[in-house]
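There is one chain below, alone, in structure tokens, taken in the form predicted alone.
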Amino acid sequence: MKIFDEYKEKLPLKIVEEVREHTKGLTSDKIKKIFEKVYDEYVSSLVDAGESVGLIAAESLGERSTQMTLNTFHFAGVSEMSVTLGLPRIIEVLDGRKTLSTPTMEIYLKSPYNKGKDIQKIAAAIKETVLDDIVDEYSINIVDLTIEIKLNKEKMKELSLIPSVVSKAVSKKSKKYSVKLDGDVLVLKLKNKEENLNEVYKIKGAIKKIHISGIKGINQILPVRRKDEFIIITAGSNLKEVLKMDEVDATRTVTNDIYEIHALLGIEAARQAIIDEVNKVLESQGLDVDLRHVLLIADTMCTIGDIKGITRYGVVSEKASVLARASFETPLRHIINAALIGEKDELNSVIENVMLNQSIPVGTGLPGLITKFK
């Protein structure tokens, strides 16, 4: 239809496609009227030139953040599994922190597993199992300088493990000792005969954390029902390995670690993750912030193709203006560094003009007036 092509130039493609979807079977006159209405709405919702959008976004999110709680939210029935929400989580996201206080994942499953089939089995395969989880007791033979490890048969059966697999995993970890399997007992013997008892105790401490099965970094799992399907919530995150599993729905599985998403799926996915994480916190607190403010903040954080937090080391360090950088924190350092390389400030933005008591380039202060002098 000619009308769709005409409005492709005037409206975003997504809006044109939505109109196309909702106007099937209508006459071209009616579609034209709908497009006119949509276009009027679109134009009226655009931001005016010179609008100080950054200030409004900061104010909108900042004002709401003061009403947030400072607590963390616990999942029902599992006191150890808590997820950071409220103000601490907003700060974590907007500061662009690489180490999270509570990394978690929501793992969605393909059919029929999302209806509950083998869900405990899948959950057990995801959870990281270290040697300490499947051992009944450790004993040291002082005469022979050996460590005897008695394996727990029941726990191994739950995790579908056999002693030979455990033995192989332990022997891979170090060349200092040899591993012999005797029924359900592992015997570790030092290869170097000159080693002393201290070394044996060190090894006993180190072997407890040897990775046996499951996915590294995921130390707790909780299958829960959400609407009409089961999903697995985890404490700990390892998106790359989880997505390799055949039972996992890779299109919907998410982690709250934005840097992990960036490394695996790129900056666009990381930007979307920032938007989703901020919105999740706002919704859980019952706060209402216009999506466009959150979009602007996410764009600012990702604009150079990397994630930059809204801190003096992140977004602020990228500013072209010396005075704007100096106004945030550590002013002397910025001014001295700029002076050493002869940096020039063009006074193009708001902060530096406020500092110099000049009209700021927003609203009516944006256009400059040029006249000819006789």
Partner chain sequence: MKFKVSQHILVPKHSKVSEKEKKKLLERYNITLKELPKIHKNDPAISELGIKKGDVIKITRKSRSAGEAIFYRVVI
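To test you: the structure above is the form predicted alone. What is the structure of the form predicted together with its partner chain?
Chain alone follows, minus partners and molecules.
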């Protein structure tokens, strides 16, 4: 109907749909009257101009976060995995930390893999395997200056690896030694005859970390059942490589590393990820914070196209006013830097006006009066 399209411009989609649902069978005159009422109600419940929404958001979130536990949460199951939750996680997200204390991913799988088919195999293919994981023992021959590495057959079978693949990966790493394969024993021999024993030990230390298979950065895997499908939860995160896998459902797989999402999916996805991560913590703690407060914070963090944490290096450094920046942290540095380049302060915001004992531009302080001289 025409009237619905007309109000789609003025009202949020959800409200229009709700009105449509409840007005089935009514005449268009009545619907129009209903819409007029709904519109009045909508306008009167919008945030007033000059309302200090940021302060309210900060209070709403800050007050609740005092009630959060500082505990980390443990998954039930054999291989235990801990994930930072509660206040530390919220701080981590809102500060825009680049290195997380516990990066994790939730990997969704395509059908039929999400019903449990080959799930162990897929999980094993995702988990990063280094040489040390599949080695039984290292022995050093002091006379010949060689290292003998005995591979564990069972573990290799689990990961469907064969010795020749391993030997290739090892020989690719460095040109200092040659690799010979003898059954399931790798023999490393130094090429340079003048090397001493110290060098051999150094190499022994270095080869332990050689990447053999799987995806770099994924340290632990845990297939779990969620609702009616199987997903894989990981410790460690590498979204870019995981999304390349054929078995993975690339449309739903997510990580908790906001910066990784920003680099791969863009700023809007990062904003959504911030909201999801904060909400996840709030929900798990049973706290009820209105979504709009979180939206406002996420929007603030993402307005300039990059993620900026709520810290002195992040959103605060983006403020236009020198005095506002100086009032947050490290005041002298800001004032000196501003003085050096001759910065101007327009006194347009709250803090600088509080400092100067002027009325702040919030609420009734916002509009200025213009007098017409006669």
